[in-house]
Amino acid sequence: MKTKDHLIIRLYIAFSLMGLVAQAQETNYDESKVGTYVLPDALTTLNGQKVVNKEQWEEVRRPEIIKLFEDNEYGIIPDATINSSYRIVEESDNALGGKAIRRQVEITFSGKGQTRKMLVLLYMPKDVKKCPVFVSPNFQGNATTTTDPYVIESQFSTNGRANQTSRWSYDRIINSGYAVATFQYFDVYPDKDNDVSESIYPLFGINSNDDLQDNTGKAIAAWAWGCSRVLDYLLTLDNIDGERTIVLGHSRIGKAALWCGALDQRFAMVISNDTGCSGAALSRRNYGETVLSINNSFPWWFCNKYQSYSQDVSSLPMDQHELIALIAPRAVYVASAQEDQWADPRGEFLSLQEASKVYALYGLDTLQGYSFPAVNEPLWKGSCGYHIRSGIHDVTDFDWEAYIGFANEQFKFSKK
């Protein structure tokens, strides 16, 4: 190669190197450089009207928001008609010691002429006889979860038994008497760019980046997507409790579960662990991650036309607060960590606060008024829960304990 081809490569790794060393420079982690910014009024409708009950809410400023999230972050599934079947391919009454059932089964998605399979790992408490029950996808393939020698491993998986216990209290779970769902959330879209041909996308035609629209759906809509799925399964089982369902998901996939509960109201509470930007987390503030970051980052989470905002994101028509109210007036839960300040852990908590105006329609108490509470202190009102604990960007059992807790109390639930 010539020196000149040379001094080319190297010019071009530095101004490279350059441009990621600039753009961590520019995250900002300082409350005082936040800036001002307006948050969108979740209360007032599209044509300036003053949202003054649950019915104006329902009937006219919900749809409206709902459609400003899919027209512009999320996007939409297509409507098609997807068929879907259920195969136990193993079961056990003997399981985590005796005291559990554990279920495998597999979901099989078809449409346009193609088929989609989905493994769910499914243990239920043996003792109680109306379970809730969680539905959680994970990261790394459902044998990743368990130290259980008889979990099968997921197809996409590539990681080691057990990989994962340390997130997943299926003790605590079962012993609390609920029932929790998971599967790896590969099986409807891998995690990756350029992928939707091996995604549940082909079952509604769509087969290629191609065929994608401004406002078509990636992976957080096929996240969310799948997670309705699952409680489409559970509510066929007589030992579910349909009216107690929870939607969970940490960090990209909670971003799916906030958007999963939003539009699914069958589900009766939605959890928000450590999902920050495009989270729960405010987008108008400049802290953390950005939407600039992240649409760089991981542009097939989101419709092509979240793109459109990466430089100005005070034209977004809508921010996360929004999301959050969608869920009202069912039970929501946001959690951050103390470390995990990429997440904006300030900002989630603000969210929640604006949304919880909205459960003020239902006549519920909202957190306005509270301050930001301290590290591992959670602040429950009304049907809204936060707390901020010490650590990292993870799923511990302290929020597990948080979760279930606050379950029992919105469920009016003990186990008998």
Ligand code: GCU
The other form holds:
Amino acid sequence: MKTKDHLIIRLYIAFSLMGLVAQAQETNYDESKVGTYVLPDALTTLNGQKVVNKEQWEEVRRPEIIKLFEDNEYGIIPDATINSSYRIVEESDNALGGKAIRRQVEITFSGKGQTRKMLVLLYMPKDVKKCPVFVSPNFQGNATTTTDPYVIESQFSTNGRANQTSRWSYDRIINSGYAVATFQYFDVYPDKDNDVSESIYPLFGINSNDDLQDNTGKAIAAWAWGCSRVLDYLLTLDNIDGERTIVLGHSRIGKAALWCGALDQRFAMVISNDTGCSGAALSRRNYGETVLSINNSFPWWFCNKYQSYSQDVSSLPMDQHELIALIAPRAVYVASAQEDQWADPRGEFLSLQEASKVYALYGLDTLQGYSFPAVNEPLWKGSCGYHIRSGIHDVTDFDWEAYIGFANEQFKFSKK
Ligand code: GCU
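Structure of the form predicted in complex with this ligand (previous: the form predicted alone):
Below is the entire complex, every chain and molecule, led by the chain shown above.
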């Protein structure tokens, strides 16, 4: 009798839990079921003071928000002295049909008796004295971004050559007078649920997952760090314009690009391509991917503390509009794709719109009052740009054309 009772109770608990999990993981794509939410105010400090000018923003509120993202979402990379050395592995002034210089640079990072290597592929237009530059990590390896046979395969690439070329409009970029630098994101943190020892973290004395504190960064923090290290190198070159630098990322890499651009104010422009949950999209909206599902599927992207918000996003002390606000007054572009509802395009737009309040402190035009734009009709105001393009989760030539056009406008640049 007793055993039977226990069995019934156990079955009851098991079924209830299954029900809860199913409920929690059901993805909402219905705007009427997004629910109501209150966003933390980017312009109110933790002790309740209103931020009314850019000085208060820069001295008080901006550092507060950075710390909130460090402690609760992306994590920090510990302070340590890292030495970077650069070796040009290959170079040609006859690349991309003779229009570009191609340079492949191995960066060796050393710290705490360890070394890690990153291979950077850089194309620079030959006919521009000081070129603006895109820094953008790739998913599958440098050689997958181009049909250029001289491009060396990245160390962790198993993807062969030229299978991601549609994402890299190198001709358009070079023809527009921009340089572009890429590296495979695995070089700094392999995108797997493995031990952090396989990444750059041992350079900082984090030698295994046992060394992780609640707020130690993992993959996204590392990818962001990698973009800044590429910029360090680019800033040593005479023909790169250090005032016109852009960090751009797609999807998970775009989440890292946003975080990088938020922290590293040397980047003059930040581009979020289809970054969605824990990128540009508001976390508090129940639409598409949620913090619960991202934490369940990709726990190695965020610091451990982020897990504690899975069941209650409203307890997050910040939201993603504040990440975008950290980029102010520098230029920011958020792009979505119509068929990428998982990334919550409307939530990405609303987040940028909300962030533009901080841009107003700098006297810049904002997106306040504008409604969600029509598909394939970019909306650019002040230093903020947005579009939703037709099609799927991807980076396309349409996106690149918009980014270059926006950058030309922001940088007052045009290749004559
Ligand atoms: C998954 C993940 C997203 C991420 C995307 C990508 O879909 O849920 O958060 O942006 O992968 O990186 O392509």
